[in-house]
Amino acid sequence: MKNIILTGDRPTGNLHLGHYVGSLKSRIELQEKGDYEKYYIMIADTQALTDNAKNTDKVRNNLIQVAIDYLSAGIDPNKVCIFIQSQVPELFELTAYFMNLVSVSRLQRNPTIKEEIKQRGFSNTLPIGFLNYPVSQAADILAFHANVIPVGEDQLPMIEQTNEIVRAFNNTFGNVFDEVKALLPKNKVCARLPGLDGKIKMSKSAGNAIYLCDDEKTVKEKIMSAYTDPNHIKISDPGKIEGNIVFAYLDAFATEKHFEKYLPEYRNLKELKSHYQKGGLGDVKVKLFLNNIINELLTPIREKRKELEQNVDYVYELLFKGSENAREIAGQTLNIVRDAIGLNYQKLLNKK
């Protein structure tokens, strides 16, 4: 059986380079390989409300922006079903059934949830919906019997929790679901792209990201202010590669073709790093090289985005059509689950 792929994003802001290298790029590559039975991308607006319940405008406004980011980057709606989570109510019934198979203490031990609770400063104000995020995500995946999930490494605990729910459900009600596997970026830097400020992760909430929608000037300003080696004061000073954000981004994006085009005095990244470590290479030159690479990547995305922004109704129509298709499949799964649990009362009545 071919793979069924599902992935998605919370619409709390435009997508950034971390999203691109962490999952979006691999989504496009998977799309073009065509080695799958079905392919779903979900815009998780309901999950976004778990920490934005009093700011629904933010979620609603960003939903269309995320959809445009997908299409601009190369997601093809003829090959991929893009849908809105809130428009598939079957997901929430499935979540309710799964909630009975997971303890509160297990959710509290989830490393991803623990970290995000800490980042948001939740204590006694922790919403139940936020704590329940892993269960909801499991329902999103299993509703479509997805078995391949392209994610960044920070989402691995969520995949583990999904598989725990699969085992718990199957052990209780019979074999209905198969375990799933995460598809991580091959480049380790891409799995968790650091923020421009040197923090562990590029994120929308931290304000340390380069967005796919950023214009050329904004990208340059951000790159020129990126964290490097604070002790590399003079060009002649030896510089450190470790913890240097510019070189981390070059690890993620630079190719030999980029050197041929923008920095021909070096054959590859290894030579550039060696020169920087010895001394004699300034941060400005390296940053300008990175700027050329990133703007080359983003230029066609920006152009496509301009076209789509002029036809937002078309984007909404795609989302509504995708949501209808997703609801049909999720409904089929829900009927199977009701049968397994013993809650399909209409079928029991027909048997009599």
Ligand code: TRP
The other form holds:
Amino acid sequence: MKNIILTGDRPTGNLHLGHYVGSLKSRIELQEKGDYEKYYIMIADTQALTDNAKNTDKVRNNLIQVAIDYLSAGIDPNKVCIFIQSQVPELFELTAYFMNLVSVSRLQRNPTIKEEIKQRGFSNTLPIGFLNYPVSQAADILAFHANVIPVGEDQLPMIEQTNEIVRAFNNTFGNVFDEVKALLPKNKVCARLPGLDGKIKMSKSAGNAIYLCDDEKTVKEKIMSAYTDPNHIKISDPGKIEGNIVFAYLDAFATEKHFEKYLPEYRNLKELKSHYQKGGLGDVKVKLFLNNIINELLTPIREKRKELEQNVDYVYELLFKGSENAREIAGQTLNIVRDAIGLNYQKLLNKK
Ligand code: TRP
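Following the display of the form predicted alone, present the structure of the form predicted in complex with the named molecule.
Then the entire complex follows, led off by the chain already shown.
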């Protein structure tokens, strides 16, 4: 069976380096490998509304930003169908059927949901839509019969929930869906890139992110302020690598080619780390090296972004076309689903 890939993001902010190494980069690699029958990337605006009910402006404005981020980072609309969740109403019909197969208490036990409810301070104010988003996410995936889902590790409970829905649906109504697989980032730093402050993972809400759209000056300022080793005061002091954000980013981004080009005194990251640990290597030098690497990555992305910002209509048209394609596929699935459930009333007509 050929792969059908589907993944998505909530449009609540511009994409940052955490998104880049955690998902965008491998999405582009998948796109180039070409080992798939269909490849969808969904901008999950409806899901974003589940905790932004009154912030529709934010969701709407970020939708186009996220689309521009995808395209400038190298997602190719000729290879990938990029679509808008809300523009595919079939997804919500499928969600409605799935909702009857999942209990409230099961959703409340979903570890990601549990954590997010805590973070958002929802207690008596928990919206049904928010609690239900894993069910809706299962519909996003299954409407396209997607079987490969590139996501971060925080999304594993959603994949598990999807597979439970697959089993419940098939047991109740006959075999319609196949179980799905998560595709996780290859290494640990990439799966959970820490924020500039070194405290938690890079995120918009924590204000500790470097965005793909940040200009050169901003990137440099952010890197220069990144958390390193607070006890590494004099250059001659031995430095610590663990918890040192600059080294975490180098783990995620630096290659031997970068050393050749920007820091030829060292062959690789191992040599740089060992010098830092021994003492005699200052933070500024390491930070400037990182700054070169990040700018090399972001310069072409910024240029492409500038072009697209001049041509926003083109981006919208692309999303509309993608959404139309997605509707057609989801519509076919919904016919099968209604049939399986027994809701195809047309069949009951006594045609003469
Ligand atoms: N919940 C995902 C996130 O926050 C976004 C998403 C929505 C998604 N629907 C999806 C991801 C379907 C993969 C598949 O990142």
